[in-house]
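Below, in structure tokens: the form predicted alone, a single chain.
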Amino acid sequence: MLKGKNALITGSTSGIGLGMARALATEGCGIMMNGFGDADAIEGLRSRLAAEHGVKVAYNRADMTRPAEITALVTETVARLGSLDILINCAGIQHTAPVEAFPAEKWDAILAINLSSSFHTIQHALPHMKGKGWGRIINIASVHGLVASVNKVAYVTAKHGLVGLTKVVALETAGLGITCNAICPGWTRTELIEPQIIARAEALSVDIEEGGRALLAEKQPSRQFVSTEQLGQLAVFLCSSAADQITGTPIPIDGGWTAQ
């Protein structure tokens, strides 16, 4: 369905971002990967993705806290793949602590990566999309872009901001063949939340799997983790013609969390 399209996916060397890359590559989309990790492992992921799906897959390790590197990332995406049709902002980090104990440097880093980096990628991607009269921007927000939880002041602030950014971009691009939406996952079993599962297990003196079930029971009525495959398929749908008139929308995929 997406043959001939090319996507830049930030934070795509693991977790949700990697799930997005796999889903879009399956549909014939070229991919620019981005993220940190072991260089050999990332090259293995890149080469397998290209070989399995017969698409171009490139990699750029741009630091998403550095605007100049983000500019270069967008430029290289177009140069290496030939176009930038789809932008998925997925790069994210987390830290939990009460407000009065929250380290200032963690606040700055989370706001930079989880929010400001998306502004910079969108700003530089839009001219390419406007030039073609088609584009898809998907911001990976969170249920925490819609509701709050304790001890996550920076993350909740950044994700609420990302939903606001999504709405503004949608209004400014309405009628131009470009859509901008936010996917808002509930608990998804990735490296990002693993420390919270471990902490819950230790607090309850149970094993990791029981810690995960306890975490789910507190917020997510389905008591099942959202899968990266499900999130990838939602992104594919948002890139389809069926979603031409879906824009400016935060879409929960959260097992009922925000229905409560």
Contents of the next structure:
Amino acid sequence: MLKGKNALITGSTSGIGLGMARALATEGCGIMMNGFGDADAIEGLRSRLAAEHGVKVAYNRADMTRPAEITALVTETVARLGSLDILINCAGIQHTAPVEAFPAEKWDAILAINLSSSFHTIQHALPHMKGKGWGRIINIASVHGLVASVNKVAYVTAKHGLVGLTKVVALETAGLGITCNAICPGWTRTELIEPQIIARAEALSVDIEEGGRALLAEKQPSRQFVSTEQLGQLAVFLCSSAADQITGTPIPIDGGWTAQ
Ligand code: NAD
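Having gone through the form predicted alone, I am curious about the other one (the form predicted in complex with nicotinamide-adenine-dinucleotide); can you provide its structure?
Below is the entire complex, every chain and molecule, led by the chain shown above.
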């Protein structure tokens, strides 16, 4: 379905971003991977993705806190893959602490990676999409773009901001063949939430699996984790022509979390 299209996916060396890369590559889409991690492991992921799906897969280590590296990432995507049709902003980090104890440097880093990086990628990607009269921008927000939780002041602020950014970009691109939406996942078992599962397990003196079940029980009525495959399939749907008129929309995929 996405043969001939190329996607830049920030934060795609693990978790949800990697799930998106797999889902899009399965549909024939070329991929520019980005994110941190062990260089050999990333090269293994890159080469396997390319070989399994017969698509171009490149990798650029741009740090999402550095606007100049983000500019270079967009330029390299077009140079290496030939176009930039789909942009998925997925890079993100988390830190939990009450407001009064929240380290200022963590606030700055979360705002930069989880919010400002998407402004920079979108700003540089849009001219390429407008030039072709087609584009898809998918911002990976969170249930925390819609509702709040304690101890997540920077994350909730950044994700609410990302939903706002999504709406403005949708309005400015309406009618141009470009859509911009936000996916709002609930608990998805990735490295990002592992520290929270461990902390919950320790607080309850239970094992890790029981800690995960306790996190789910508190917020996610289905009591099941969202999978990276389910999120990847939602991204594929948003890239389809069936989704041409879906724009400016935050889409929860959260086992009922935000229905409460
Ligand atoms: P993850 O830790 O597996 O993935 C995060 C990705 O971002 C990794 O590829 C990492 O290398 C990359 N990254 C981190 N800092 C970076 C930087 N400075 N520059 C470039 N890349 C950087 O976690 P995940 O859960 O897959 O998170 C992906 C996105 O999904 C995040 O934006 C997160 O907020 C969002 N999200 C996750 C959940 C969840 O429950 N896991 C729920 C809702 C939203």
